[in-house]
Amino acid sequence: MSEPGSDDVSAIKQQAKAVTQAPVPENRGNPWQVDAAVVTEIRDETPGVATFQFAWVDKNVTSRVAAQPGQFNMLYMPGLGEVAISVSDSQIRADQVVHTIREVGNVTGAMFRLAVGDTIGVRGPFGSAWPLDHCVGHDVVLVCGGIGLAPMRTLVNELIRCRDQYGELNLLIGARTPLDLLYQSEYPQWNSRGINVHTTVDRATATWSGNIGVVILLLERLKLRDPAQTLLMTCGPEVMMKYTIQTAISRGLTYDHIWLSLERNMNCAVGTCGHCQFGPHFLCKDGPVLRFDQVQALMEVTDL
C-alpha cells in the first residue's frame, strides 16, 4: 500500500459518494428508541471479557431489533452513558440478543457488575453488515485478532447455516496467550461443520502445543486454491488488519475482495456527532464493515 496522493484524494471522494449512495442496513424505526433488555445469562470468556445474553422485555420488538452479522447495538447504562458493542450471536431465539463485552471503561465496568435479572437499555441495530451475498460461490478466509472474533461470530454461524453455498472456509484466530482465545469450546463444532479453524498465540504457556506467532503468519502459510476468487474479511487491532491486508494482496487477493471492520468512538450511532468520522466516512453509518478499496488511502494516514 502506497502513500495517498492527489489521485487518491479524488478517488476517495468518488468512493465516498458511492458509499453514501449504496444501501446500508439500518435500524428499522426510530434510531433513538431505547428498548429494555434483561440479563438472562453471563458467561466468562477470557480475562476481562464476558458474554452477556439479554432477553427483550417487550417481545413485540423482535423484528425491529433483529441484527445482521457485523452490526452493533448501543448499550445504555442509566446514569453512565452508552457504548457501541457488536452483536456476537444471531443463532439464539428471536427474543434475545448476545453481546461479548470487554471491560475497558466506566460503562462496560458497570456492565460487569450486572447480575442475571438486571435490566439495561438497548438502541439498534446500527451499521453495515458483513457481505454474505458476495461470499456465495467463493472461498472465504476470516482473519481476526483478540476481541475481533466477537463481531465475526455471527458471520461464522451464518456461513455454517448455509454451508453448501460457499467454497472452502478458513478461520484464522490470533490472541496474546492461550487464555485470551475467545469461544474455544466452539472450535470443534465449527471444524466439524465445515470451517477450518486455525489458531496462534503471541506467547505460549507450558501446556500450549499449537502455533506461536502473529496471525499474519497463518495467512502466509495458508494454502489458497484460487486467490483471485477468494474473499477475505478481517477484524481486530488496526495494525493487525493493515498487515493482514498487505499479506492477502501479496498472496493474490484483489482489493475489492477484502473487507474489514473498523472501530472508532461511536457516540450517537446515526452520523450526527462526528466522533466516528474516518475521512469522508461515518463508521456508525457507512461502516463498521467497509470494503478495503473504499478506505485504502485513508489507512495510510497516521492517527486518522
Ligand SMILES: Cc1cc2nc3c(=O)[nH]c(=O)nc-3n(C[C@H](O)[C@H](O)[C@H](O)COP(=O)(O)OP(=O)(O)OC[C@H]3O[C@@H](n4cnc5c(N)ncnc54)[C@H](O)[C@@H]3O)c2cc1C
Contents of the next structure:
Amino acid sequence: MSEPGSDDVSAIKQQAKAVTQAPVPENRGNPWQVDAAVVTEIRDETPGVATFQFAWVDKNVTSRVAAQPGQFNMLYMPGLGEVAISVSDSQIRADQVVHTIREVGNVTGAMFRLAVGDTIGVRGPFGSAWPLDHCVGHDVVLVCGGIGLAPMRTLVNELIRCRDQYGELNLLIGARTPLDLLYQSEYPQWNSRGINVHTTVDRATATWSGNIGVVILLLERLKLRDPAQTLLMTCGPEVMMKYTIQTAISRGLTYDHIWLSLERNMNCAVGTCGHCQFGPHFLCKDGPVLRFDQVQALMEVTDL
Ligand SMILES: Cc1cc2nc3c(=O)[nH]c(=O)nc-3n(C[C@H](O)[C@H](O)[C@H](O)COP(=O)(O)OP(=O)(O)OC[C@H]3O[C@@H](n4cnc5c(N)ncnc54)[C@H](O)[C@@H]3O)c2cc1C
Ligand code: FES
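The form predicted in complex with the named molecule, contrasted with the form predicted on its own above:
Let us now look at the entire complex, which starts with that chain.
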C-alpha cells in the first residue's frame, strides 16, 4: 500500500475530529479498580491456546463489569504485568468472566502456569464493541484468523441469540492447520442455529478434507446477495485484515460497512499513556473495534 499524500494527511486530521466509529459502552466503573478473580476452569483449545474461566472473588463486582462483544479486560499477574485480553464469552453467568489466551511471552506464559483455585487481577471492561445494532436487517460476514475468533465468538453468540433480526450470516475462519481451528466443537451448533461456518487452513493434515489456503479465498468465493447492503467484521493478524478489506471492497462492500478490531500494546487502557496510539485514535478507548472508513488512511501508512 502507498505512502500518504497531503490529501491523506488532511483526511487523518479530519479523522481526529470524527465521532466514535463503534459503540463505546458505558459499562465501566472506576477504570483503575483491579478486581480479584479466581480460576474456576482451564480448557485446552489448540496448541498454545487455552480458555480460562474466572469467578469474581467479590460477588458485588458482577453488574459493574458486564462486557459487550468486542471489549477487553486488562489481566494482571502480580509481579509480572498486565495484558489486554478480549472477553471471549459474554453469555456466561454474571459472576464469571471467560478469556481465551495464546501463550506468547512473559505474562501470558505465566498464565499458562495457573491452576484452578489461583487468583489474578482484572481491570475492565474497556474499549468499543462490535456494532450489533448496525447488523439488524443486514447480511453479515465475519472473517477471522487464528486467535481472532476469540473476540468474535461473543459476537457470534449474540447474533445467534437474536437470529431473526439479521439476514444471511457467514463466518469465515482461517487457521494455520486443522489443529489450530479454535472452538471446533461449537461449529455444528453455530451452523444449526443459522450461522454458515466456513473454514480453511494454510497447511492440511492427512485427515483434512476441507479448504486449503488463506481465508481471503473463502471471501472471494462467498456468494453475496447484495454486497452494498452487506456488513463485514474482521479480526486477526493485521495483514490478513488488510487483504480481507481489499477483497471486500473489490466485491462491492462499502467502506462504512466494514469494521475491524485492531491491536496495539496496551498499558493504561484509559487513553492517558499513549501506548496504543493509532494516528488520532487511542485504540484502548476509541477501539479496538473501529469502522474502516475512519482509519483507512492510517492503515495505508506503513510507519508513522
Ligand atoms: C485489545 C486487545 C485484545 C487482545 N485479545 C487477546 C485475546 O483475546 N487473546 C490473546 O491471547 N491475546 C490477545 N491480545 C494480545 C495480548 O495482549 C498479547 O499477546 C499480550 O499482551 C502478550 O503479553 P506477554 O507479556 O505474554 O508477551 P510479551 O513478552 O509482551 O511479548 C512476547 C512476544 O509477543 C509479541 N506480542 C506482544 N503483544 C502482541 C500482540 N498484541 N499481538 C501479537 N504479538 C504480540 C511481542 O512482540 C513479542 O514478540 C489482545 C491485545 C489487544 C490489544
Ligand atoms: S493504553 Fe494508554 S492510551 Fe491506550
